[in-house]
Amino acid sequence: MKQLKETAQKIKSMEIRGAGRIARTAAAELRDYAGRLKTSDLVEFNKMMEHAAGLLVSTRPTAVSLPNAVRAVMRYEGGTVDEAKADIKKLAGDFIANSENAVKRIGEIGARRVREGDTIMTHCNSSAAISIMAAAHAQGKNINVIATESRPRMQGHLTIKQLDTLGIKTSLIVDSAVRYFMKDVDLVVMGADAVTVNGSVINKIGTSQVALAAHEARKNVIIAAETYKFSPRTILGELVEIEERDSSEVLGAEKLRGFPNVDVKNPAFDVTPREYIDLICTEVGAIPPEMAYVIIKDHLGWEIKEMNSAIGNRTNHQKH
């Protein structure tokens, strides 16, 4: 239970960010975790293993990546113990090595919208728009980068020196120049915490206001997500809750204390509606926003006629 605690607070904390690596460490806590527990009843372990995906769950409520990792690996099975353990193992596994090489493959999809000298505006830190840049440079596309700080977390520190390591010419702006700088640039690239149903993207806050200045110049913007960053309970109406994080991020709080009348707001994302971005670059290709019902019909199916039946069972639950 330390061990899953620890993850659990460092996901929390942003010490572990990043919707896919968030993903893939709780699918890895889960594994880990089952094969820590030493109970052989198997109606203890499945309580004990519910509890643990609850609180993983609970640390980033907007980071659709997560619930949808943790519920493909609590899709186990089992008549014991063992049956149940291995087939976690197995689960937790496929799901990363999926995301692993999603990341790869939308780097390559993603490339082929990326020309020779193109200069690319990114916000945040994403491993899937990095690695279409990653990709496009590879390929010997002489390309350059600007990057914003991504405040109040600096995510955009992180991106810079992933960028630098790979040899790609980069820029850093403040978050407030996008605008500025959106002259110089041919074309967005940023990833995504949660896709909707409609084709809304929820990103780090600043998303929106980069996708507009970029809609206003007319420059494309390319989302760089994963399929399983698409949320399926928007189908049912479900809205993707906006996670809003300690006021001490962006003003400390002994600075805090001497401003009585001043309350910080700290929202961690925002939503860009559809009409901003022209394409989401996903694993199993390139879509317009509109097409986002097909990924969560085709490739989440499994987890709406979860959702459908859990909602007939607590309805037929009612009735008696």
Second form
Amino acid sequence: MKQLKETAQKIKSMEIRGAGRIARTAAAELRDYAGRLKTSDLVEFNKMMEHAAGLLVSTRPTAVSLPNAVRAVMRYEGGTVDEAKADIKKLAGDFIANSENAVKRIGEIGARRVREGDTIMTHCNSSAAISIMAAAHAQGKNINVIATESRPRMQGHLTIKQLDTLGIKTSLIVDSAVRYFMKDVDLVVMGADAVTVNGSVINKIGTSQVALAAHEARKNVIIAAETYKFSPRTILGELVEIEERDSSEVLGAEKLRGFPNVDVKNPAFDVTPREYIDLICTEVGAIPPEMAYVIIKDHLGWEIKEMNSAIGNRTNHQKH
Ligand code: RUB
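Given the form predicted on its own, state the structure of the form predicted in complex with ribulose-1,5-diphosphate (RUB).
Okay, now the whole complex, with that chain kicking things off.
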């Protein structure tokens, strides 16, 4: 229980972050948690697994990869605890391996859209988006990247570090300079926390502004997203919750107390309508956002069936 809680806390506090990484971490934690359970009573075991699954899913509400990963592991079967544990181990292992391969494959597919000499703008820190830049660079294409800071948590600093290690020439800019620099950009590549059935993309706050500026300047926007970032629940009309994070990430509590008429709003993600997205690059191919339904149907179809029998009831702060 202690390790489960620690993992959940690491995801909540963003020590472990990024939609793909939190999904893989949750799958691994369910596997390890199951392995640590001592009971031989299957009913009790199932109950404890349900509790662990619920705790992990509750840590961050927007990244659909997280419930998708948890459900992929929680499909386990078995007539005994040992059989259930073995199935959980397999399902978690498959999810993690598929996820890692997906990021690599997205890089290979997405890099085909990158031309020699391109300047790519990116926002936040997405492993799938960086995989495209890394693959293009590895193919010998001479690329430049413009990376935003991504306030308030400055994930752009992680991005520039990774790109620097890869030897990719990168400029760091403040978020408000996106439109100023858009004229120098050939291609925008960003990640996703969730993709809805209508092809909208939910990603780090500011993503929709970058996409809007790109649209105005007629620059292509590619979203790098594994198929498990697509949200089957949106087929049933459910909306993706936008995580509102603590005000202290933007303005310290002490400073804020000095302004009795001021509050801080800190949504962590926003929604980019499909009109501003040219392609969503997944591990099974680069698709127009209008084809999101097909990805959900073909790759998460089992989830739709399961959901039809048990529609969750999450309470949301803000929905889109
Ligand atoms: C991270 C973020 C990333 C996506 C995709 O937000 O918005 O663009 O999660 O990342 P946060 P990846 O820092 O709040 O988790 O491609 O690595 O899954």
